[in-house]
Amino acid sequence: MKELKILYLYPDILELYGDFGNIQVLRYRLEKRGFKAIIEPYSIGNPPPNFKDYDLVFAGGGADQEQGILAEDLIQYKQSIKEAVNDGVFFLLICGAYQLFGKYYKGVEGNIIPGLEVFDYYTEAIDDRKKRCIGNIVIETELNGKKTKVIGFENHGGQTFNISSPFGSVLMGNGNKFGDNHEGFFLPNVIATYLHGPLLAKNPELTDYIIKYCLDRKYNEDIILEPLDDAFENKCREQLLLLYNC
């Protein structure tokens, strides 16, 4: 039986707005096709993980306080994470995790939380704590040469700059910063985004992109995923996109 090994970073701390649902969706769509999902959590105090041993690494969102705590722990794995990214391991990073993989996060009081510097972007919070990029959001991205709309929910005060390769174009919402035309950061094996919701529950096509990438890489095959019955999910998407006028 083919399997995917997934590392779930800090499930006890990085879990805003149902981000754990992304793990549940990945497991469900793998197992419905006869693949095995091995989910291994890592948090502070656990034995050090070898990031290159995994097919997919997932980390969810967290507030400034949590990011400061986690940055101190995560920084020890900086080189191992960089090597895993360069080796093609897939990384799905939501909100706070997205920010931590950049150069730094500058808080409201001017405090600097050092990032892993895996990527060149950086994030700075605005002075007014009450002013946030918050609400439903729709972006358009391209997956394997096909355009698709991705639906989510954003809630972030941090404004992310110096994005070289965005995840998608904003159709509704803010994106990386107030009124931005782009959202997130994207490489073939990296999706870093502010979209909560959970992201994958609302976007089965995106989930399958990630699953196929990981399976193809692991088994060196062009694996054809068996279609699943996504009628309910697609109906929900149709209604949301109609409501959002997207």
Given for the second form:
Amino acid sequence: MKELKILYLYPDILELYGDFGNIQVLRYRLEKRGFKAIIEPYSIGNPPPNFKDYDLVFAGGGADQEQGILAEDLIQYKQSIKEAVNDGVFFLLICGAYQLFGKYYKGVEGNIIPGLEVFDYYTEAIDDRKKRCIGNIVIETELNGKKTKVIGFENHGGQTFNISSPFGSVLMGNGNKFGDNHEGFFLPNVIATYLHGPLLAKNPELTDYIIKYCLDRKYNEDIILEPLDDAFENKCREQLLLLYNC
Amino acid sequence: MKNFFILLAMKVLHIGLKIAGKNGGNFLGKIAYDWNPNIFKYFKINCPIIAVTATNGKTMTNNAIGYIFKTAGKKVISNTEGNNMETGILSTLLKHCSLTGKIKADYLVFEVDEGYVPVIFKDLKLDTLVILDFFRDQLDRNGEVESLILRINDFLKTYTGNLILNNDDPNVARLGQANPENHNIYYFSVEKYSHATTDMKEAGEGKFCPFCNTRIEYEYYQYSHIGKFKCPNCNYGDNEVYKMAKNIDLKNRTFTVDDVTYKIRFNSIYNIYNFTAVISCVSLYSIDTDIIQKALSTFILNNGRLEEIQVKNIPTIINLAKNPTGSNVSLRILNEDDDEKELLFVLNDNIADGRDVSWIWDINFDTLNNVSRIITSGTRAYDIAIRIKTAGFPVEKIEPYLDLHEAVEHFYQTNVKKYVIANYTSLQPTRNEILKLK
Ligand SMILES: [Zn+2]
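The form predicted together with its partner chain, contrasted with the form predicted on its own above:
Starting with the chain above, the whole complex follows.
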């Protein structure tokens, strides 16, 4: 039986915005097709994970205070994370995790929280603590040459700059900063984004893109994924895209 | 002179509204507050003011406290309709005060929105504050729980009245240390119940000690992050408990406090916490236990908070669930019931609900006990359908209907026992559709 090994970073801390749903959707779409999903959690106090051993690494968004505690922990793996990214392991990073993988996060008081420096982007807090990019968001991205709309919910104060290759163009909502045209950061094996929702819940094409990438890489093939019953997802997309005029 | 004038004007307005046959809701308070935000100062109150705040359980606890005082023959003024922000409380006060701002009552009992405690009680002298729990709730509207707790903590630094705290919620118990000068702190707790677990079953907060950042250790979880906890480093959580509920029997709906047995009309661990807080509160005012027993045995809420009704002879349980913990509490009751049942889940994403519906992924749908069909409705009927499907519930047994009327009609096509979970703005429309069939 073919399988994917997923590393789930800090499931007990980066779990504020329902991002755990992404793991559930991945598992669901793998198991429905007869693949095995091995999901291994890592959190503070656990033995160090070997990032290269995994097909997919996932991390979500958390509360500000708790996020600070884990940043100190994660930074010790900086080098092996970089190697895993260069090796082609897929990284799915949401919100706080997206920010952590950049150069730094600059707080309201000008304090710098160093990031993992895996990517060149950086994030700055907005002066007014109460101002945040909050709301439903729709972006358009291109997956294996095919354009698709991605629906989610953004809720972030941080404004992310210096993005070389965005995840998508914004059709509705803010994106990387207030009123931006672009959202997230994208490489063939990296999706870093502000989209909660959770991201994969209403975007089966995107989920299947990630699954296909991981299976193709692991088993060195060009797999055609068996279609699933996506009636609810399709109706949901239809309803919301119409409502949002996208 | 000016303050007298405001109160007078408001009273005249109130009488005008009354003549026009209007209740007014928050209207009166809104006008008065906009006019002068210091208006709370001008009331003359000679009785104890009691307030209840929390993420979940405010209305239930507030109304039960008021009900017990009334059963004891006391005059109580309370915002039982759940108008719990500054304008709502102000409206309640304006309706009941004399032309000079005097309020005649034995007790004022208010449920207060957790964000408004510091605003309202800046100028009103609070005698007792009851704090039940803090959970994640509409993050896009309210922000993170931590900032809310810090605001209340700031308020409590100079507060010296009675403070009744849930000792089993690490988000709440920490507030007992806000003011070391306050010796009127009363912790309540509930003994481990039969469905308590050693792992957290539902999303929750409070993983790290607020005093030393060490990971908190739990002996058991009752629900969400409510349970017996302690910081292994600084012993945070190890408090002397004032009232402890024991012998929890949800089937027979009984529990004991200080060896007195209380019979209640509810069957959830969550209610046991609420009522233990209630008992802690009223016992500070020397209410006889037999009056508390009598009152609690008849206390119910007919507003979709664990409301039990018969519709076409089918037992139906309706519960409001505006956040993950509320939903998980409802599902706990459903799962602790072995009968076959069907579930209706109504999810709206209006402004008052929070536009973000991702919290439904924090609801534990993993092992539903004897549920034969689930109908979903509301503006986000498909989102909740996807959520339930992904948890492994058979897709052919899930029926989404955007139209609520249609959903309720299909729901009652079978005569299997019904559970209804509805979020904030969907609760009353859902309840009305169901009551139409009654
Ligand atoms: Zn500690």
